[in-house]
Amino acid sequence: MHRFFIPPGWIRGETVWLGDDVAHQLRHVLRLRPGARIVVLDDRGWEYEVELLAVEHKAARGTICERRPAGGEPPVRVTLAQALLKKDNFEWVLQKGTEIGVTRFVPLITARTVATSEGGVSATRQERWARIVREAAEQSRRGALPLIEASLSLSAALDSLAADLTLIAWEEERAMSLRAAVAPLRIAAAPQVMVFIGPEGGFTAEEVAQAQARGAVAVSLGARILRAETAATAAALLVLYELGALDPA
């Protein structure tokens, strides 16, 4: 069934009001009439079968038939720090990250970022990702919306967020692998880690120092030089993988 992320609101009792656009991609996208069935989520820990009584071009009804705890969630937090990219690599860590189970996403700006101007992250950029976040945890059957922070310098995130353990991956790291960093969570329940990734051009040397000078963990991603958007995905994955948030419900 097609899945999708609504405001709570507009679950009043045992009837499901959707808006504009969700009526819009029911009707004229998949095509569904009265009869048919989907699954709403309220991120907040539920998700409701929802059989269609009417579907306009503007708003559709429905009533709910089952409502169930949401799944779908690792049991790791991870937090994504990425710098900032061009639009498109950037896009495509938001995309792909949701779908790994990636929790929550902190846009960076460091030294060699780039892909920003000195007025920061535009409302309309904010949207699109927001809306990119939530089409792919709709896809990958997530259970909650991934968090997207406003852009933070990399000192601001070091300082203002909090994980069991904090990495950050450098290319000049030449003795810790993320397996060893993170091989003492193996043990611990619910573990939160966050992933520093740099822009294009890496982070500096500086900004590593700096980053273990709070208590991050410089590692290595391998031999090899990824570009930045396949970075932030590896290391995600590794993590989730390393930690079992990977293995079959």
Given for the second form:
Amino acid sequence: MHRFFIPPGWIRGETVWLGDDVAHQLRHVLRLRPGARIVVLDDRGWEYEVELLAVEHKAARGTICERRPAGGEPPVRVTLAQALLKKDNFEWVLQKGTEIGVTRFVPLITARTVATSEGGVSATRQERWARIVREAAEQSRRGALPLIEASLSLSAALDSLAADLTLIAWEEERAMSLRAAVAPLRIAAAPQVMVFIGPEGGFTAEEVAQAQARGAVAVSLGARILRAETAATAAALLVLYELGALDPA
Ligand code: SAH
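Hand over the structure of the form predicted together with S-adenosyl-L-homocysteine; the form predicted alone is what we had up.
Zooming out: every chain and molecule, the one shown earlier first.
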């Protein structure tokens, strides 16, 4: 069944009113007709199975058949603080990170971040990011939309974001593995883990030292140098895997 995150205001009593883009998608892309069923999610922990009653060009309407808790969220909350990358690669990180189970993304500006991000991230870019994350969350059956924070400098991110464990992936790290770093965490506590991944050119040694001084643990992802987007998805997946968050429920 196709899934859609919708504003909670579209749900009124037993009826769901679906606006413009969803109606267009239902009618012209999926070619669904009255009688078909979809699932809508309110991003507040609930999903609703809905039978469509009318599917017009600009609006659609359905009736709620069942309301149930939305599953699909991992018991470990991973924040991926990813240095801004060339456009397509950053978007790839958002899409794959969402599929894997990242709860929150923080776009980072670091010493070696390439200039395209100067002056902040445009509104158009932010809308595009939000759409990529929403579509990936619908496709991968997430129960909640990952949050995309405003972009931050590395030091602002280190100062303002809290986690039970903060990791910084560093290709020069020779001693600490990701596995050893996460081992002390217990999944029962629903831990929050933050992972910093550098830009194409990597973090500077000073940046890594700065992160360590604020409690971050530098970890290796193995002897190979991964591209940033590979490192991001691998690290998110490994944190969830090592903590048992990918075991079947
Ligand atoms: N330009 C650097 C590599 C940067 S890779 C060089 O050529 O040496 C981009 C980012 O991916 C890094 O900042 C780091 O966060 C992560 N990364 C890539 N490979 C890694 C590895 N083997 N261990 C830990 N982190 C890695």
